[in-house]
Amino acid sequence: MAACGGDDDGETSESETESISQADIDEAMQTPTEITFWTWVPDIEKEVALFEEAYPEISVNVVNAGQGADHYAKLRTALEAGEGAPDVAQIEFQMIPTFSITENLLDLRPYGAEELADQFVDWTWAQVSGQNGEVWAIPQDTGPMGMLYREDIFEEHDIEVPETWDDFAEAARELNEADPDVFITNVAPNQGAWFSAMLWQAGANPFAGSEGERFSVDLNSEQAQQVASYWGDLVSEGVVSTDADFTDQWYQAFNQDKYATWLTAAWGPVFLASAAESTSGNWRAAPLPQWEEGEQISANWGGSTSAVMSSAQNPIVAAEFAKFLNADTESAMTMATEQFLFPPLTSVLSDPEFAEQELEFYGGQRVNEVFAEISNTVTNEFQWSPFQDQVYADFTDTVGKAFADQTDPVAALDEWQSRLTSYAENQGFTVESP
């Protein structure tokens, strides 16, 4: 990646934000057109069919180009080659800077995207907004962070649901002393995205101020040290485990009652219900513990958007598709109730059809309602690096390794910072550190 910015003054020109007329939109949507959409969501053809029904002249070619690194590698290759790229692509929140900085994303303001802002949870709109007001994508699904916990294990050991991180640490010690085979939770040393969410909740914002060719990095801030020290102490005490997540061993651990909680995102409840069927009925959902008693602050892990590529041959149609897919109530509700993507659309979050579902795996609890309330406590300010995949890779080799080896994760923050600084400089960025 070469550092790449917009205008020299950092401002977007008036011509770039001039609105497309409704007449032009109407004409485009009545003209026979085919666009291509890259996504990894299973059965999303159902939502696409709703769009095609509303606009019979438009055909959408749905392509599953892979997920995660495979998806982004193919997208980068196609964009660099100047051919084969989709018109619209599913892009996770943390990857938006990677593609906006290389000018591969279309600013959707001229296409009426700003009119949708009030329909989405505030922080999700902040995640798709650029430094100069650009709208780089439309939010599709999210991952506000909460706590899933084993009510039966807590009751067996007379442990109250922790409301603060101090409570959580004390519960970890009590639980492990009572039963050394059970851990309050697991800290995966390979999961930089989870640790980033912990930083977010604590008020750290390591890449705040990054813009264009300027890269700001502060991975060893006071808040970051607080988070690293907290988890490092619990790991060293042996009261939390450090299994790599999303492995066979990790799945088995849930079914063998090894973990009493999973600090996870809003997509976690559905995932856990299929991964740990033998524990059905024993789990409940609650907000994350807080650093300060009485606060309610959360963060986000995961979630994605629909972004229009700047190379799209039919940008009006592509933009209308991205808007419809995620802002049309029926389409968004289908994603929430059939593909189980946690919605950013406020109308879906408050709809009884979604919020009042009583899940048997969670003892009949309205888990969606719990996470909908949590979503309103996610802060707006958190920014991502223009190379977040490298951030995660270096986390595993530094802070993650310190957790796995039970060494000092606070010292490892300095190494993480140093690695990212060197990487950014090698990519042509001017690095600013505190």
Second form
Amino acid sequence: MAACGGDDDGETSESETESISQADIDEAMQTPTEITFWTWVPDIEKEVALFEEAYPEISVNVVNAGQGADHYAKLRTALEAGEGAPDVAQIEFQMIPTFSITENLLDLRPYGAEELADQFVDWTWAQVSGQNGEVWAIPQDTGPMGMLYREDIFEEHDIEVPETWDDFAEAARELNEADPDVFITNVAPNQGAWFSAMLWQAGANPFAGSEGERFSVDLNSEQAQQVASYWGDLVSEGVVSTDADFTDQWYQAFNQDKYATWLTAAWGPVFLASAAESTSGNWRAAPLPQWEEGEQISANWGGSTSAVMSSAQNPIVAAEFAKFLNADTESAMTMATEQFLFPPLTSVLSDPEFAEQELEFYGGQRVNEVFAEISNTVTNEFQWSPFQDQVYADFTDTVGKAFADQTDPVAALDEWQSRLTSYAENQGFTVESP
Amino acid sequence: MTPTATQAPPAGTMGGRLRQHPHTSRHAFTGYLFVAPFMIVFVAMLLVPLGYAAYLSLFREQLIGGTVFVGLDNYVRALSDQQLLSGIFRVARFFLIQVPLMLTLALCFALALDSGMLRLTRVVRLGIFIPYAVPSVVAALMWGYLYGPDFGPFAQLAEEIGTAVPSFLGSNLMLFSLANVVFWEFTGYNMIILYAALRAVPSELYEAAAVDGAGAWRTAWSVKIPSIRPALLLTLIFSVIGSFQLFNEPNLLQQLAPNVIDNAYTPNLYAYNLAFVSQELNYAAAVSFILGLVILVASYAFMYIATRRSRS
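Show the form predicted in complex with the partner chain, please, because up to now only the form predicted on its own has appeared in this conversation.
Full assembly next; the chain just shown is listed first.
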């Protein structure tokens, strides 16, 4: 996907790729300008200062408009009102189609974004690329999926750390038999984003082919059924718990040794270190278990980008800022080592200062190195729906509910699909499902 | 009939009318001035948003295709929306479980405090009232912790004793658990309203009752309760509104039990999710109006029953 920028099929993509000249860029960057940037990243002022140092004429007004849903609700309101919207905004990978479909994002190809493509891990660039090769945003941080596990618990019960999902299921039963208070992991019935990552790893791509007015949905594919029934079986056997995540109950469970693993993204290790302090030193990181022995395939959960709004008054300055923030070596390195955002830049991933950090919580393991390798195994093919919020809300009411209530999760996949189908039809989409 | 009008000749002269006109209009003007602060806020914060919501509910905005006028389509859809209807029946059930118990207890507390037979009246009164001063968000979080299935205090206690933990957040008990939270929050509030009404009952009535030989129980039943009927009706109406608009408590407990409390658990929660998750603002407006109508009808029905009884 990343390589198809120079194609010459279709007039629109050709005219849109007409580049802004370097002279125009230079002029814009030397004209006193103020731009607004909405983000929830703490202390981002450090990186912004680097930009302002490089371009003294530009000042960036950083606004924290809330995180996640709050941020998007305000952004949506400002964009619809036609005033008060930022020039550059933090947008998660999964939300790019939600905003590109309403034509709120600026295609960054004319602003030289494609030249950066090689510097980013392939799949991260695929995630910001549109159907016709548009570049909707610059990747900022990522969440390749791995497995954090309690080495002490596995050792105590003399159980091998699983490398395939078959081994994982076996280990789940053995662990719970050895100690009924221990569950190999927890499936959060409210976490559609986690389940999406599981689908991604298994090769399901439920919204592939959605574009413009067409909504393609295939949530009950063979791969999706495989994932749903795998977890459904473990849950009904009682060897995997179903607590809602990021709640008191869930935090306590980590501290009270209830879960032996957390299948999580690269932002998980640092997060867990502060959430489960009492278990410090007992955790280790490893890749996700695999469906096929010997394979190495992962997926992504979370992560975000910097996107320029199509309403930006100074698109050149805004685009330069988005590029600098995420591709400038010093800026990217600061984000990776001080804000602990897991980087999409290959140069940072392989930088010893980043990769060789040893975390005490993980017994001195080089956790970044583990996840950097995992990042290279994330597949490119996974597309988000144009209304991801609704997808997650309906997940919780269907498949998530089936996990928690121990009813048939495969039937729930159908229910999930039919809810999304009627939602999409109500929203004016043409729905296609195999 | 004003004195000027009676003094004026029957046919009426221009002078008479002129004298009368500025007089009444100044009256009207000062009147409006006095209610202006209220009216401005009332119009700006209630009538205008209400009108705007009504206007919105007649349209449908789509991700594809923009906004079109659809008349009453949203209402038609709402009336056959299973999720909305089951939410309305759920809060109706909640009302029947929670409100009679809460109001009965609030009345008992109010009568006990009013009887003057309790010691430390002030402390007791404050103690019962304090939960109302706790924000409902804090209350829901607190009870959410208490209900915790593994690490909550009830669960820990049950484990110590060796019995099974009731699943407070499970689908069977959830409505009762929610009712308990609301019960804890609002009993004191209702008690204060009823207590204040009791204090306003003229003491001659009690003296008369005492002269007729009525004891404390008889006075409470035949004098006090009938005298505070309007206050009781008020608490009932507040409870109807509160029950049907239930939002904070289920919204917070949803995080703990997403499989039990779905996005349409109560009509208000449903409207919220339609607006802010599904981006269906227009339909959310229609759902809100239908909920408002249900509350209006329910409130009116209770008032009708109560006033008819008091007449008979």
